[in-house]
Structures are given as structure tokens and as C-alpha cells.
Amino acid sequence: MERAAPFSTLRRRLRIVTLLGALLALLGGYTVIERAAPAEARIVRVAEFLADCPYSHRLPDDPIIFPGLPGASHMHSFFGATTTNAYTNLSDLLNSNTTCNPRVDVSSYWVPTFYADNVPVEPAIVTFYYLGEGVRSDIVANTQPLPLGLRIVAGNARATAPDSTTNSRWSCLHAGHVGASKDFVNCPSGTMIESYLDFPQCWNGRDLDSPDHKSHMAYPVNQACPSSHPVAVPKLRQVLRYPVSGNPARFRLASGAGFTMHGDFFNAWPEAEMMRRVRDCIRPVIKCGADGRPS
């Protein structure tokens, strides 16, 4: 016949259960703290936001260099705003559809068309990074938004050889051992040739364009904006990845050799969206995604 446990034994068991419960509660609290900690660690200290803008269309137009003159330019590949042509103005962009993520970016970006064996090839991956780099940290902390309607041209379409004006570079995606060059490089099979181009980030604070389309902007000198161009804005970095590799003798741009790579940018970001990204990503040095939030 089974007997009930003595009262003293029951008390001991109750104390053990109580202690185990307290221990589990402590462990549970500890687990919550450990899980919460990585949220702060997810903030990456890089001053950056971006727009992914796939290819839209091709035209022999350039609304910055040859406004109102359709067909006056070499062939360009356009990204972002889907309606850009020789006649495009800011109002047109603000009312345009876009290929960009985020959809609020209705800016227009364009480059000379890339050819392989004389057949046009469009980039498979197109990313425009907006960065706070190349200047001192105190200048980054005071970065100003890119003004609505600003036009910027980078690179030298008329270059006859690699020089200080040909600031684009070519390399191979996932094949860093190849190295970078101002002209096309020979990328291994299975990789993609890629182009990087940094735009000037110092603005004169007055003009949205200039007669030569460059004088209103400048590059930093000794990590500071020159006195003639005192306003630091986010640096635009254009990254294009083309789904071709191999012998670079097969490649050309509509403007010529690889060192003639250049880029045009016509800013049509909504002012509030640009301001938010500068305030929340560039100035505090936080890496943000296309939505302008920490990524």
C-alpha cells in the first residue's frame, strides 16, 4: 500500500521547485538581454544610402550637354526616370515613372552605352551609392542635401588617354586579384566586368548647373571642400556591373575606350526624402538601405 510522503519531505520538494522556478526566471531574463543586444550591433558605421536603378532605355540624347537637341549625342543608356530625352527638364522628372528602388527617386542617371562585339550590353546590376566619405568627419557631420534640380557630370567623354580627368575605374566582380584599371580589364569566365565612378561632392552653393556643366562642382582637396565650393553634399558613386567577361579588345563605349567612361546625374529626389537620408544616414555615419533606414 502506497503511503503519503512525510510533511517535511513535501516542504523540501516545494523549496526545490521554488528555487528551480527562480533560476529559470533568471535564465529567461538573461536570454532576453542576450537577444536584445545584437539590435544595436546591427548599426554599421558607414555613411551611406543608395538607390538600385535598373536599365530603362537607350537614346542618342543628353539633356545636360545637348539640351533640346535630339540625336546630338553618342548613345546613352538611361537609368531611373523612364521618360528622359533631350528635352527633359526638372518638371518632367518629377512627373516621371522610375526604375529605381526606392520609387521616390525619380532622378535621371545616364552613361555611354557599353558594347561587346559591337552589340549593346546593358548592366545587370546598377547601384547608385550616396556616401559621406573623402572629407573630414566634422564635414561629414555637416553634409547638406543635394539640391533639387542639381546637375552633375563626372568623368571625361573626350579623353584620349588615361589621365587625371579619367576618374572612373574598371574591375571584376568576385575576382579582386585582377586589380583595377582606368581602361577595360580581362575578367575571368563566370565573372562580370564592373565600372566605378565617383562624382564631385563639393558644391559652390549657388548654381544648379554651369556653362561647362562642371565648374559649379569640385572634388575635395586634403579631405576638405575648397573655399570656392564650400558646401559638402553626399558623394554619388555609380557602380555598373555588366554580364560579360574575357578579352577586353571586344569592348568599347559609345564614347570610345574604357577610360572615356562618364556619368550624368539630374537630381529629382523629393527634398524631404533627401533631407531625411542625409540627417539619418550620412551625418550620423549609419549604413542605410534603399529605404533610407539602417540596413
The other form holds:
Amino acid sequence: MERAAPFSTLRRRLRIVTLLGALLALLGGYTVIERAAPAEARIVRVAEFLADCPYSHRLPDDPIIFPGLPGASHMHSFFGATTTNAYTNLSDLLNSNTTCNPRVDVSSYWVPTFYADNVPVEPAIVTFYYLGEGVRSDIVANTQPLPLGLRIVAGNARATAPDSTTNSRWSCLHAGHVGASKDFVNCPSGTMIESYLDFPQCWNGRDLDSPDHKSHMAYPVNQACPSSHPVAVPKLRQVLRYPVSGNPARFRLASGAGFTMHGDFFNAWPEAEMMRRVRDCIRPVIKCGADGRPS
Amino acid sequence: MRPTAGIPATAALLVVVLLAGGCAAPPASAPGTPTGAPAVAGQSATPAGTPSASGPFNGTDIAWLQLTVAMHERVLPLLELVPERTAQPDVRRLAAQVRDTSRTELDRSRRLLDRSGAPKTNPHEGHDMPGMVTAAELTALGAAPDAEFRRLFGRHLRAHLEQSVRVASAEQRSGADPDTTTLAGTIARTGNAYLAELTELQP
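If the structure you just shared is the form predicted alone, then what does the corresponding form predicted in complex with its partner chain look like?
The complete assembly is shown below, putting the previous chain first.
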């Protein structure tokens, strides 16, 4: 149930799948999902691997948008690599420590800092899912690894209102009935407000970044990557759980309202580790854990 | 002799040395250039449809120009409020000087940004950015009585100038385009001079 599924419909479907699984387990002693062969009885047919990367540090820096300009940005909360600042480049990341499980992920991830009553709040649970979904199954089967050094920015930090381009969502952990929203939601006491953000997964095959930091990547159209961005890579889904609930009037992000949620990703997975996970988890549609093995 | 332990350690050291060497490779690059350069100039061609920025501009130049345009656009309405909100001659004179300088610097920044070919999007729209007066603060200023106005104005102008000097100094260190780093030098210098005047006016 803790899988990377943001919307209530998906949740419902998951609940049904889980129920079915439990029933099958009772009946046959197997957890068979879809048409898994008996030999693969415990394999879950979801194309996924993940990294859990707790909070590392805060700085008003952004090495993608404001490289070389410390103090030029609104406040960011960093996850993964522990040294990221305005000057960070790929070799800095490759030599950095990380907060991630697995430790091989020395990528840097950052988001605008979340404030409740003007006090910074850092997420208690930070998970980055890498998924083979959103494109047709034949495209998933041909997913390419995220290239080393790739930079991706998702979400619209400059949004002035929630609109059709808002792709971040807020919801409540353990309170699915509240539903997902483009802006902060009022979560029942004892639950956590959570943010979901999917990154674009179609790469132009050439550039590790672009002048506007967006145009080298694209979202799929009709379950396929557009011809301008033909290379399907794993879809990064950022899931942050903040240990706060209640009236969202108390909440803001360093970039503004809830719909300005955005995420920055600087890929520093060692190429062999990324490749292994794409080959063993994404392409064959197998749910893997942080170690990149079936979970 | 422990060859089995020694070889991996040597190999690891070699990897580190190679990585460090690769990063520092271009002797011409200033600190920070490796960070900025790939964004526009290095590694690969710019995407189709994006104006080429393959000139001497690096990522720091472009980020700083975009930021400088945004900061100057934001401070001008603050400066333009002064004549109608206060009769104090020294404050009016300083505001007029900073306004004229800001207009010139804004114009130079825009022209350099044009030459860089970078997108003119303002990455800071609606943000709670250091040194930038917010729309709500401007509204409050527009209604404040003279003494209160001068106090708030001094605070906002100081925040703007301090942030301008901070990022201009970083651009001087990490930028690549000579015209852009020269402009950064000018902005840092005038910013410091205005800060000194402001301190004399409002210690």
C-alpha cells in the first residue's frame, strides 16, 4: 500500500489487488499477481525500483537554476548527496556522501522548503521511485537508463494558480478519503500531508540540461514519447511525507502556495547500478526494493 | 606484501584522481565554470528551437543576468514610490540616483541576456526571493506615512542592494562572459557605494 500511487483511483485499485492477493494467498499459498509463472511466484509485476533519501540540509542555493550563485535562490531542502550547494557539479556528487538507501545513489534531489507557521518542516519520509509506467508496455520493455549527469526539473515554481499544467499533487498519508489536490489539503489529525510529483520521462537523447532546464525533457503523449524526445527513461516519482496535518492556511513553500511545488534532480547513480535496475526491474516489469532486487 | 588489498586501493585512488582531473581539466575555467558550463555550452548541442548560446556565456552568466533583470524590475516600483511618499530631500536624492543607475543596469543586463540567447523567462516570478520586495510589501509602502515609509524603504533598499552585491560578486568569480562579469563588477561597486550612503542616511 505504500507504493508510488498518487491518486485515489489507483489506491482503490491497489486495495483490490491487495485483497485479491490476500485471497489467493489464502487459497493457494502463493502471492500470484497477473500471470506470473509459479517459478516467479513472489514477483510483483510492477516496474519499479526506489531510493529512500532522508533530509540532508537546507541552503538558498540551486546548482541547476543558479549555478555559481550562492544565496540566489529561495530556500531549498536537499536530499541524497550531502554536499550539494550552488557550485555542485557531477564530480562533486560522485565524491559525496549520501543520505540515500541504497548508498550507491549519490544523486542530489531538492525541493522548496516547506513551512508551517513560518517554521521549516522537513519530510519524515522521502522516497524517490523510478517507474516504468505512463508509456505503452512495449516502450517500458525498451526503457533506457537515465544518463549520468542528467538534470531534470519538474513542477512549476512560478505558477500563480493551479492549472492544467500543475502536475504536483497533495494528499494525506493514511487518509485517502481526503483525495488529491493541486494545492495543500486539510489532513486529519494524526496523518501526514504528502506531496507527489512525477518528473518527465522522455529525453531528447542529447542534452544533459538545456538553457531553460526543461526543454531537453518531455512528458509522454498518448502513452508514447514524442519524436522530439524519443528516449524513454524511468519516470522519477518524488514522494514526500511531512509530519504535519490540519489547517493548510498555516502552510507555505519557499516558492509560494502548494501548487508551486517543484523538484530538481541531478542524476549521479553509477551507470552500472542504474543499468542493472533498468534491466532487472523496469524492462521485465518487476517490483524491486532499494537494493535493485525483487522485493 | 598484500597485493590483493593493494590493487583495489590503487585502482580506487586512480579513479578519484581521474575524476578530479576530468573536472579541473579546462585550464581557462574559473571556479564554478564546470558547474555552469554544461547548461548551455558544454557537453552537447543545445536543443532544436532554442537559440544557440554557444558563445562565451556559461550557466552562471545566464542565471545571474536573469536574476539581475528580475531584481531590478522589482526594485524600480519601490524607488518610484519615493517622490510621492516622502518630502525628505536626502532620501529623495538617493532614490533618484539608485533609480537612474538601476535603469541603466537593467538595460545593459537585458541586452546581454539577448546576446546570450537564453530564455527571457523570469525564474523568480511570485517568489519569496532574498532581497526582493513583495507585492504585499509594496502595497503597504504605498499607504505608509512619511516616517514609516522612510524606515521601510530603507530596509527594503538595503536588502536589495546587499543581495545585488552578493550575487554580483559571485558572478565576478564564476561567470565566463567578459562583458557580463564587467557589468557584475560595476553593479557590485555602485551597490556598495549606495549602501554606504544609505547607512549615512539611516544608520
